[in-house]
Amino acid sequence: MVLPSRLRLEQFAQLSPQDRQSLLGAVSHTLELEPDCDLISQEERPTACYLVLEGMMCRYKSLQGGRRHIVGFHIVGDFCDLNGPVMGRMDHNVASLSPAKLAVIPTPALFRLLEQRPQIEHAFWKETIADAAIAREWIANVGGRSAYERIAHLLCEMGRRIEAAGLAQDGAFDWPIRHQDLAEAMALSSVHVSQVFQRLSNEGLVKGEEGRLRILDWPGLEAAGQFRSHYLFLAGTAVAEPLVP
């Protein structure tokens, strides 16, 4: 098993080959995924955490009646559930949206982890902080902006990120998320989500490839969903140096 060349981590401090083979030695097996698989579920006491090797992870809240509300999707390089193991609870679930390979972090190794690699604690800690600007940014975003600028959004938002994590060519990448898992995530029929897909495919703005997507006016998509990629601590964009070392 090899780790994935770009850590979501790495966004937020610099990790040494030995930082990066301490996180490969703490792993302890690998877990494939089918599509639409729960890895953890609410309210469940996790035992390990996982890193996404191999394409695409949710988190959802459950609802009434069978009904999800999706609150984040995690791509190649991301851990999808540190809390869990910090906090002793899950408080939402954990699903794959395509097939979907984890590395798996033991819980003791990741705290032994944690003890004796000060970058990669201080990496979690900033990565913490950057997944609860990405969260805020969600809540601002269904409640505060149309359908068609919510889409417009999100699409910049996880084009920006797979484009950090060396994942897109050209501006195309994987796209497994169906206008179902997005309406899911901005609180919109799918119905609504297939019209406003076409209102930006005719704008020029995105084009759908079979289980691709292809963004073809960044300028132009960013406009649409009222878009500034700062939240998201990308290399290149500016982050707040921290007050103590």
Second form
Protein chains: 2
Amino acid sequence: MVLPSRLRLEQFAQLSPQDRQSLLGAVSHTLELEPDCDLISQEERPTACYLVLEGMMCRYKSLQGGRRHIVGFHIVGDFCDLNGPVMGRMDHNVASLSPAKLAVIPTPALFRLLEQRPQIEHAFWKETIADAAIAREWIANVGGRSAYERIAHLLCEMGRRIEAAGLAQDGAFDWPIRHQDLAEAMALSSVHVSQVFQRLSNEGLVKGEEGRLRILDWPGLEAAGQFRSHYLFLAGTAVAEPLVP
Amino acid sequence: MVLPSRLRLEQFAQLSPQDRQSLLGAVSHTLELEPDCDLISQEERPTACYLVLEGMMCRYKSLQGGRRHIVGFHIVGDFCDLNGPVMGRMDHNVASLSPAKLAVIPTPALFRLLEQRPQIEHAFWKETIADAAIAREWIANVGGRSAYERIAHLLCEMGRRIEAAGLAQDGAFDWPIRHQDLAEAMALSSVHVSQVFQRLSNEGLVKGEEGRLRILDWPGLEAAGQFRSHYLFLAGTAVAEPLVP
DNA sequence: CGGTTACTTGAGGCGCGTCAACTTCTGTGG
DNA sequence: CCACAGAAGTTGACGCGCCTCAAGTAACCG
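One more: the block was the form predicted on its own; return the form predicted together with the DNA.
Whole complex next, starting from this chain.
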């Protein structure tokens, strides 16, 4: 098994070769998932945390009436889910959106890693904080913006994250997310998502290409979504100050 | 200065008397705020983190058109904001909702604390995770529930948190949050918040009492809000597993 | 008192939901 | 090669939850 070339962790802290080695050593095995498979369920005691090697994952909450609400997406290089092992209990579900491959780090190995490599613990903490910052932005996005702005904003967010992870090829990237998934994330109906997507296409901002997405007009899309990337804490856009200066 | 008897930190990890002492030692001074004062602003580099000693605080995001969207509340015993110092930059604002008093821990003292007392670092990490869990629940709340359910849910959340912090007296507690604030948090108009509040009162679920709030019918309110408290990770409701077993 | 802030009440309108029918597109098996 | 089923997306009609605007009340305060 090979780790993704750009771990999200490394946007938050410098890892030494030794750190990377320890991380790799903590992986017990890999796991392949079909699309739409639950990986961990709400209120379970998680037995591991997972690093996304391929595909796309999401976190979701189950609501009354069998509906689900997606509260976050995860791409290659992200950890999902660190919260569960640390708190001892899941407050949400984690599932695949596409075929996916994951590296499994069992809880005991994770805890050993935290003890032995403080730099990794700091990086993990920062990754959970960055996820929390995204969650806060989603609250404002779902609550404060129109359907059109909301979807434009999300596409900007995902585009920037995917670029930062080195997963875009000349402005386009894999996009396994269906309208129904987007609807569940952005609190819209899939019907309305479809209409908004057409408008974004007609305006020449984005273009869907067979399971991939191309952003044609970054400034236009960012304006449409009132998007500013500061909350993503991407390396490059902001100086990532060391935890202990 | 005296620390609140129940720090939220202590719901997540056992602190030794020595830990508490170090925490107290890291406080440089206290700060008193009028209602509606900004404490830290978006994109600032924070110079300290703050422990709420009195009053209520909120985090909010500024949206286009001067609107603001509240993305979290903080009560006595909570830290606000640990994210900023750790990441080196704020992704949101922190402000007072009522007259408030805060203990100030300057960033350098905070970092020293993290290095010297690993147990405190773990507790801090858990507090940020618990805040993130609340943020995720808010996404689902704002996105997936009606105005009536949404407000009932929020009242349950705040009630439980306030009780867990030991700040309720026979079922009632200080409630400085105006309808306008609730509206900004729950993505509603203050007009509609007012109507929902009346309905909740008429149904005998809650009762406003001069800057205080009393929950008259817990089961009723929880049903109305489809509320389950697991995501709060309150001591007592779930076993808080030690980080390193 | 008059000004200010919080909350209430009512009327009218719009964004987005729901429902339902239709269109692709894909994969499967005869 | 076509028949069929199922999943994803599209289109249109209609309705409702909540918004906006606007006027009014109540409490507090200099």
